[in-house]
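One chain follows as structure tokens, the form predicted alone.
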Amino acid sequence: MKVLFASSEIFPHAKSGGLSDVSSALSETLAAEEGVELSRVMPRYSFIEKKKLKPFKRAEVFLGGTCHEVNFYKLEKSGVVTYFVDAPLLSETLGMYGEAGEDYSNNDLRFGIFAAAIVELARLLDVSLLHLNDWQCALAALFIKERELDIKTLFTIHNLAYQGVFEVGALSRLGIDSKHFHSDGLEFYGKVNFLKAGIGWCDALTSVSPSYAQEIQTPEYGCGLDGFVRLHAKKLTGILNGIDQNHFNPKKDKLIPFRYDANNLDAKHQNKTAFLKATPLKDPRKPLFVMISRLAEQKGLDLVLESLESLLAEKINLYVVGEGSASYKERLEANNGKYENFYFHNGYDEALSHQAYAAADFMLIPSRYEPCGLTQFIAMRYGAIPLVRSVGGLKDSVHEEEALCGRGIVFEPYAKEAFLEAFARALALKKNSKKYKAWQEQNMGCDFSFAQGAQEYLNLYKSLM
């Protein structure tokens, strides 16, 4: 079975969020299933060095009437190989989908080359599957119906808030027949959604956890699309998400000072001490509250900026890293110094978030809506006690009463009050030493890989062809 797995960012090329290490780790793993041939494509940006890359075939896209040159490169690592597309408009931009928190005024037609090149590649390597991921794959499922090419395709939701909606007159610059623009079509408002062509076209429809699948047919969940996909819910089936647990590995983790596994959880410690000491941070003895998270409403940051003060009325410390939103921003910097035990570090860097991982005791996740997430999984993994809201993926994999594997802190309605009540149940986990070591070690020992997730898209593969 050849598949292509196409996806706008894949790491270590390219990376805004979990997108990136899902589509890494999930392919990876996929790759080195018996009889499955996988292939991986994404767009060359501007920061991926091409002196790096071997040139592979040239080809031309047209749409509306134009013709795109594009030249796909390819990189063969780990045992898969890897093909970026280049094209003039996808490529020479300095980020992916914008600058200065905006998106780029032409990502319809950027975007549109990106999924016209897909199937030209796909069409190249003679594939029978097409794994597409978010909007910015989704056009590429339209074009092979409008096609007929005999090419399967399976579409996944990782977040349906990101749907990719864009002026009507995108139709015409990417040639696209208006035919398609109705409710059971593109049209959305009177605008034109790519998410759509993704979910409406798709042979089979997958997002990244069986509670998300069933929220995101709900007004509550679905942003506008709940009716679209209970449309199309026949096709969809739900699939947690796993991390590359090589990448996170506490005992191998290069990027961390003391390394460390279940049987050596004083090195854990240290790595606590160590991180403290290059913040404003004082006391390794008092539990180490971290949030690692884009600044955006999905993640619970108001709740958090809400509950701030009681929260830091306890003998804790608050460590905060991100990037997003500049009015999150602005409220969270307004607190440093304003508390001796809180402190928030603007921007992502891919070896401090391993570093606040080693050391921290609890991860604070108490999103409004979570797809998935991964930071549950990486601060499992790390010996940290994730406290999550009770929605999404979160309540797929993180359990506060016993479970083979994920134990947390659990809360499920989005309120201050309920917040609170977890944050207190936290305190009183780490002061019971012996229970909150057995939790740790329980949750590093557990498999939080994509081995289950690899075998039943393997299933969904074959159900395919």
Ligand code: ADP
Given for the second form:
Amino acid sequence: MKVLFASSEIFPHAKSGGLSDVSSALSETLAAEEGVELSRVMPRYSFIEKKKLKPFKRAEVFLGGTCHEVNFYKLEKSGVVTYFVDAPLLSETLGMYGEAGEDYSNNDLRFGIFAAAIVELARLLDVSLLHLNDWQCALAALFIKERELDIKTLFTIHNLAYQGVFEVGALSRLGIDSKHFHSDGLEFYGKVNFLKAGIGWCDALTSVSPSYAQEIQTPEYGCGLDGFVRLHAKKLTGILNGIDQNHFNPKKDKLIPFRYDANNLDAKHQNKTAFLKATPLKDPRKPLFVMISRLAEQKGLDLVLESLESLLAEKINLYVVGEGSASYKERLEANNGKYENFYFHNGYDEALSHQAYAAADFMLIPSRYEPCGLTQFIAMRYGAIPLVRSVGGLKDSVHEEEALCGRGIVFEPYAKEAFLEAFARALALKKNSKKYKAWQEQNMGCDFSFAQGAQEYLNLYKSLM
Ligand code: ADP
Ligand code: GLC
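Mind pulling up the form predicted together with this ligand next to the form predicted alone we just looked at?
After this comes the whole thing, all chains and molecules, with the earlier chain placed first.
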């Protein structure tokens, strides 16, 4: 079976969040499967050097009467061929989606060109299945159906809140027939919604955890699309994400100073000591709580900020690393220097994040909503106990009660009291060093890879053939 896997970010070429990790780990696991010939495609952003890629083919895509030239490049690595779409509008900007917190105003055209290029490449490669991810690829599902191409599409929703919504003029710019502009089509409160193209026109629909697949059918988590998702619920399956366990492996990780495994947790403590030395935080005997997160409302930063004083009144250290919204950045930064046991590092830093996972005793993930979340898996792999809100993929992967895999502290209501109670349970767990260590060891021995998830995707692929 020939498959083309399309995503706007694939690690290590481009990353803004978990989509990149998953696009890489899932596609590599699937590519290794018997009977699957999988290649993948993503944009060539300006920061991906052309000289490292091989020119493949030139093509033209027609959108709204305008011809856009695209050049495909390719790279073979880790057993998978990755194609890169190079087009002036897509490739010449500094960022992927925007700059300085502002989305590019022509993202409709940029990702319209990307979607059309995906379809062109799928034809060139003669694939029978196209696996599309998130709104940036979503229009490809519609283009395939419009052109009556014999290619099946599977569309994966990683985060329903990001929909790619544009002014109605996008329709003519992209040459999309206005007959699709209605509430069961692309229309969304008078605008054009790209995500709806993926949900509406795909042959199979997935989201990244069983719980989230249910939640997005409710008004509370449906981001205005719950009715539309319910309309297409027959096509929908929730498949839990996994991580690349080779990349996230404390035994082999070159980004951390002291490598370790479950039999050598003293070396984890050495990582903690080294990590704290490089920050204003003191005393490695105190439990270290870490948060590694995009600075977005989704991630529960309000709850952390609201509870900060109570958290920091305890003998703990709290380290937050993140990038995103200017207002969260300011609110977090305002606490630097105010408490001796709190530090916020603003920025996106892959190496620092690995060092923080290795140093952490606990990982805070109090999300308002979480389609799947990857930081809980990475934390558990590095022997840090996750403290999570029971929602979406966090609910499916972290259990406070007896469980074979995925032990952590779990709370449910999105409220300060519930969060602080969970925090108190975390402190009690840490004091019970035998139990804490048993949870660490249990988690570190778990399989959080895509082994099972990839099988579920594969079964879906097969069901479409
Ligand atoms: P989301 O995709 O919603 O941001 P996930 O938990 O699925 O959340 O994935 C987040 C990924 O991004 C993880 O690999 C995490 O380690 C990484 N990450 C998040 N913030 C940072 C940061 N500031 N620096 C480095 N890595 C980060
Ligand atoms: C999104 C979600 C996150 C998920 C990731 C990968 O960014 O916010 O929960 O883990 O996609 O699927």
